[in-house]
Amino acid sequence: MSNAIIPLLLDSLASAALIFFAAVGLTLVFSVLRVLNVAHGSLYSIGGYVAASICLFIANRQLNPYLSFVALLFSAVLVAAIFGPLIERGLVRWTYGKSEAVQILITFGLFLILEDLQRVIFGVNSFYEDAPMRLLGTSSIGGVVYLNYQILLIGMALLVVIGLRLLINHTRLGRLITAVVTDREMAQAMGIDTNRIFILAFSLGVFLAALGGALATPTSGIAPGLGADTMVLAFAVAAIGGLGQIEGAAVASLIVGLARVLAIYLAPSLDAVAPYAAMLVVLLIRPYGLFGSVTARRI
């Protein structure tokens, strides 16, 4: 394998991993709640801002730099614990059963509020702290020196895919989620607390988005506008993979990641449009996405 192909593949996988964290949270929420959460991208950037703030605090206080890894995970948990129940109970619950247009308008309003809130709290300057990336150093893969942090991102994405499948197929919570997804009214008639399932599923989606933002901080930093960019990319991935399909989100993330990196390598000016060109090609062939269908509703 040539030295040009190895970094291209690794860069594609690392790019796909970061996209996947945001997209799989979006698709999980849609699977269970049947709500297209336009504010999902803002939760991604909030996770990044919180993680960067904690990492900078650790660096400024000259604490153990390895605490920054804990900070990345802690920030995602913190954002999910605060925003998950608050948004689901305070706003999203009022959209259940309403048309997609109403859901999109309401969550878009939330997106605008969260974007302004970020500017008020964190300002308009970029946040960047690369301590986790520096601490892990580099490795030689096929003669190519590569960042271990990028490899960690790929491993984390694989863990999320496996973890979600284990959660859904081999735990009581997963069976309850599947029952609610399959037939919400029947699940309620059987005594399942659907309100609790909705809070847990929405909070898990927020956690995945915030985790993606936190893990992105050491590589690309966080800046105003990231939430909008992430939201559009996550929707493109969800459309390619099929709405509500976890495996579809994984495969679509690989396609989008490869398209972006190929554009950067071969035609940098097309970097911004490459994901949407890939989406257009897929939707022309499969209008409901790679794993989607007209009637099936699976997670």
The other form holds:
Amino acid sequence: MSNAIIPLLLDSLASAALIFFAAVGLTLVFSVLRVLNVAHGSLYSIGGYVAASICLFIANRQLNPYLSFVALLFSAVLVAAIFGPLIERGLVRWTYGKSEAVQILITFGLFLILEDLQRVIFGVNSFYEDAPMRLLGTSSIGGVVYLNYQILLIGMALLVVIGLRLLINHTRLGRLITAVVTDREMAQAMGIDTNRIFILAFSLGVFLAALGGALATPTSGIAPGLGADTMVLAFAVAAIGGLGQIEGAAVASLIVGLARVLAIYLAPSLDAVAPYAAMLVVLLIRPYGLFGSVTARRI
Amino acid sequence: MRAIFAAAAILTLAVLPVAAPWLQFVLTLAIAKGFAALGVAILLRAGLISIGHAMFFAASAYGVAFLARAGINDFGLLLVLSVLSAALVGAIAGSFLVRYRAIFFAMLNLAVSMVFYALCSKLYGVTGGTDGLPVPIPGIFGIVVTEPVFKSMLFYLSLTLMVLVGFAVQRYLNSPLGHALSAVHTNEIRLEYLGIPVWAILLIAYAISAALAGLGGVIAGFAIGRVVPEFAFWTASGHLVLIAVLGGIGGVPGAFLGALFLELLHSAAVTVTDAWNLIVGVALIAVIMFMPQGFYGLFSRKEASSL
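Hand over the structure of the form predicted together with the partner chain; the form predicted alone is what we had up.
Zooming out: every chain and molecule, the one shown earlier first.
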């Protein structure tokens, strides 16, 4: 029995880790900017495409294969540095204070543009480069073999949770962000440069999404349609956790990861239903998500 | 003056397929999506944005496929039954969905529709999985017709329904029940103080919007001849909202204007480039930024509702 539980747990945790990267960026952007970015999933897949391209370049030139780990991180930084300020300044800024319908539609327009841009640039074939996964090899606990790359994914996700906690609670920038989240007008009145905070927070969200996409590429490859799929999954996770709640997103990722893996093990035809069914159940019982509250919005 | 303009527009639509036969399919599909977008626009008046209405669109088309498989082969009966079932499903789903507002309404609609989508694409035995189900050519009052004849009839029937249903929806929107929708958007608490049951108003609107989406789904199913899970994917719902906003949510013609514009743009764009969503995305952002009342706002004399 334990032989089945360990891989199941590892699969769930690794799957949860990948979902978490996508969802935590979405939830961070929502809590600071109060904009639900429908194009968030596209940034995840762009991160994946860029990482896969760089890894393939490294493999083709027969450079040191360990460089591909650097490439994963570098591509996320690159995507964040280009798209973060560009989208926030160019488009999202315009929607502040407008109705949710306007915000969702503007970012939906952006989603359509980004999805087609990817098709134009990277084509319709899927990209696959698993060098980072192969390099790490496999290990076994008690006779159960698993991929070390899964452990890396889980470790990275934990690092993000701890990093965000430290950033928000123990740095000056974190305090500024908290101030903006709690009371935007008051923060502005106190002289906080909210424009800068918005750009930083949005870029951080893009970075986390792109990092998720980059880390996912070695395990599953990347193909058109991933952006749309990731978007709804991130939506579901963010909603289950309570929009704007980082710990909520972490717990919700675990729930969704477990639900998915259990579905794959028990009823394979229902694996795609599981996350949304979980979202439906949670939102029907707790309309604002597990950690959400009606009035106060924390981060 | 407006009536003459509208009559001329409808007449033009009716004559167009005679001049250019390939347009018939495009126009039929545009009207089908127009119905669904009209449903979305009704909810948008109350400030409720549904990213999930493609579910009713798809459910209705699947309904026709199931009924046809069960042996019902009369066009009128199939149409009425599946639109009624879309309305019923809408009433059931709406009874709990209309308690939510803003982003939560959008996300719950999304969740419900994605469960539906996932079931459609996974339950191979029932729905044919990603292959979908065929929607056969039905008989019309017992008369068997050939495919080209049926497609022509479908187009002119859709056009007729567009006028009839359009008038009915316009009457509804101008009734107290319809005006209450924008009041919900503006100040819901005030309505409650006045003793107006907001829940009931929204539930009626939701059922009507589901029925309209269902009507669109039946027409699209017949026009395409097949229903696939992609009908219900969330991006399809997004497109419906997009059409509603492009056209303008101020009046009934808006939804059809938007659908017509998008379908024609689609047919024109695919001959040049595969990246037509890119063009649509840019158009959408431009319309929202510079024409918050949509195309309908250009034609309407009085101030049309905007987002």
